[in-house]
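Take a look at this single chain in structure tokens; it is the form predicted alone.
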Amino acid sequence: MSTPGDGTRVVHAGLPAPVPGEPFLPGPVFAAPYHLDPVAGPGAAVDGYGRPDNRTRRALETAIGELERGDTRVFASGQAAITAALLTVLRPGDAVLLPSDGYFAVRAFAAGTLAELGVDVRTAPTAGPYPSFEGIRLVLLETPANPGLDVCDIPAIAAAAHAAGALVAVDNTAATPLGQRPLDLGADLVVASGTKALTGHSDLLLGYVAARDEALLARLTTWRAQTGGVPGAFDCWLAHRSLGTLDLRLARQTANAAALAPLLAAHPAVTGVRWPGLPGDPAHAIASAQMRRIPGLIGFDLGSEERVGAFLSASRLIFAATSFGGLHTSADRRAQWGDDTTPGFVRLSCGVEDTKDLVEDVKAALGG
């Protein structure tokens, strides 16, 4: 059989072998303690206690690992996964390089907790220029960046960082493993929020870390067991169930973004449109070479808080909500969360509505 396509891979990722009378995806296992062998103890079975052990969670980790092409550990949220990776790798006196235009909560964590622990926190824009990597322990990339959607050259940066002795982690939240596979591009770690496009139904919180280094993964596993940031069994089951439609969801979201981005760019009330799929976008060349598909996220500016409010109030299809990557098209005025964007900047997350309907709705909401 030839190499399976994305649709086939996500439908079958992490599923057990077929057994007559059993469901395709077994239901979630709800357990805190498990039965132990009264003589041999926990060594006699895989599962002993629910914080480090849960077969529903392991099945999801297998599925995501197949997509990312690396062993995976899932966490209670994307923020839990990213902070676990940072605190596992970094020690007092180490230096970390973060994207200055990346997710604001990670930058806030670094400026507060990491700095207080004695970590030297440095930043650089996703699109560069980058400083020397000498003396840096970890380089964290976020590409495409949230919310500005800049893109960086992962293989080039990874090669330069490794030459200087640094590890490289890539936040793959926006792209998903169907959009790019950072481990194949030279990264040591992948971190991501599975809350968003990966699961796509706006009904759970999830994060994960993927790696190929067994020693690094063992340290992450110990960290998770000792700090307890595990997702619940039902969230893991929901996430695994949702993976099967990932290819279909991303295809429609990208198609909707491809229709809306040029419409927004041509509208006189809109400025600063960013979508890496647009030929004129500053990130287009790198994104086209590096990414397998462009996510359905568009950034643009309506000039003021009031105009954003009027746009969203006039729309019939766009939900005002934070997060992104869900089935429903949503828009988020990032400045309301304290993010360092202009008051009228909007991050639009295209859903899976019919493209024609979404285009008509955005035209009407913008006033023609």
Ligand SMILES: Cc1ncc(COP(=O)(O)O)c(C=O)c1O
The other form holds:
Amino acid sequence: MSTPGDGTRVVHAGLPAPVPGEPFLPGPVFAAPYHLDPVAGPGAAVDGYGRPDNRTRRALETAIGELERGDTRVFASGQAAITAALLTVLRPGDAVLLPSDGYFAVRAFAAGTLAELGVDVRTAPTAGPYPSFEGIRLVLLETPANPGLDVCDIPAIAAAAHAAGALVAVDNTAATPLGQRPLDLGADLVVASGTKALTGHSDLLLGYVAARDEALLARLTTWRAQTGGVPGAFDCWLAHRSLGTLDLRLARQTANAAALAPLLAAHPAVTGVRWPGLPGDPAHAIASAQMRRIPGLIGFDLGSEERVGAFLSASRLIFAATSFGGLHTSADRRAQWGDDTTPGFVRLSCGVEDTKDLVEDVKAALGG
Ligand SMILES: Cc1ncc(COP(=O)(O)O)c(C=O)c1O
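Since the one above is the form predicted alone, can you give the form predicted together with the ligand too?
Zooming out: every chain and molecule, the one shown earlier first.
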């Protein structure tokens, strides 16, 4: 068989070999302790205690690992995964470079906990310019960045960072492994929130770290077992179940963004439209070169908090909600969470509704 396409890969990712009478995806295994061999003890079976050992979690890790092409550990949330990666790699006296325009909670963690631990926290905008990487231990990139949707050149930055002795981690939340494979592009680590498009049903929190370096993964696995930020079996099972439709969901989300972005850009009430799929977007060239798909996220400005409120109240289909990447189209005025954005800036997350219905709804909500 030729190389399977994305739809085939997600449908089969992490599934056990077929066994007559068994389900395609085995149900969740709920266990804190498991039975031990009364004589041989923990060495006699793979699973002994739920914090380090759970086969539903391992199946999900196999699935995500197949898509990211790296060994994967899942965590209770994206924040749990990202902070685990940062605290596994960084030590007092190290320097870390973070995106100044990325997910705000990561910067807040760095400015608080990491700085208090003696880590030198530096920032650079995703679109650059980047400082010298000399003396930096870890460069964390977020591309496309949330919420501004700027994109950076992963291979070029990874090459420069590696030449200076730094490790590179990429937050792949917005792209998902079907949109971009950072490990193939030169990154050492992928970190992500699986709460968003990866699982896409707005019903669970999840995070993961993927890497190819066994020593790094061993330290991360120990970190997770000792700090305990594991996702529950049911969330892992739901996430695995949801992965099977990732290709279909992303395709519709991108198609919806492709219809809405030009409409928004042409509307007199809207300014500053950002969608890396638009030919005139500043991120278009790099995104087209390095990404396999453009996510269904659009940024734009309606001018004021009041106009955003009026737009969302007038829309019949767009849910006012934070997070993104779900089945339902949703919009978030980011300044209400303390993001450094203008009061009228909106991050629109296109869902999987019919394109014609969304176009009609957005036109009507904008006042024609
Ligand atoms: C880019 C990015 N990374 C990480 C996170 C954190 O993920 P979680 O909310 O699953 O902890 C988010 C959440 O919005 C995000 O947008």
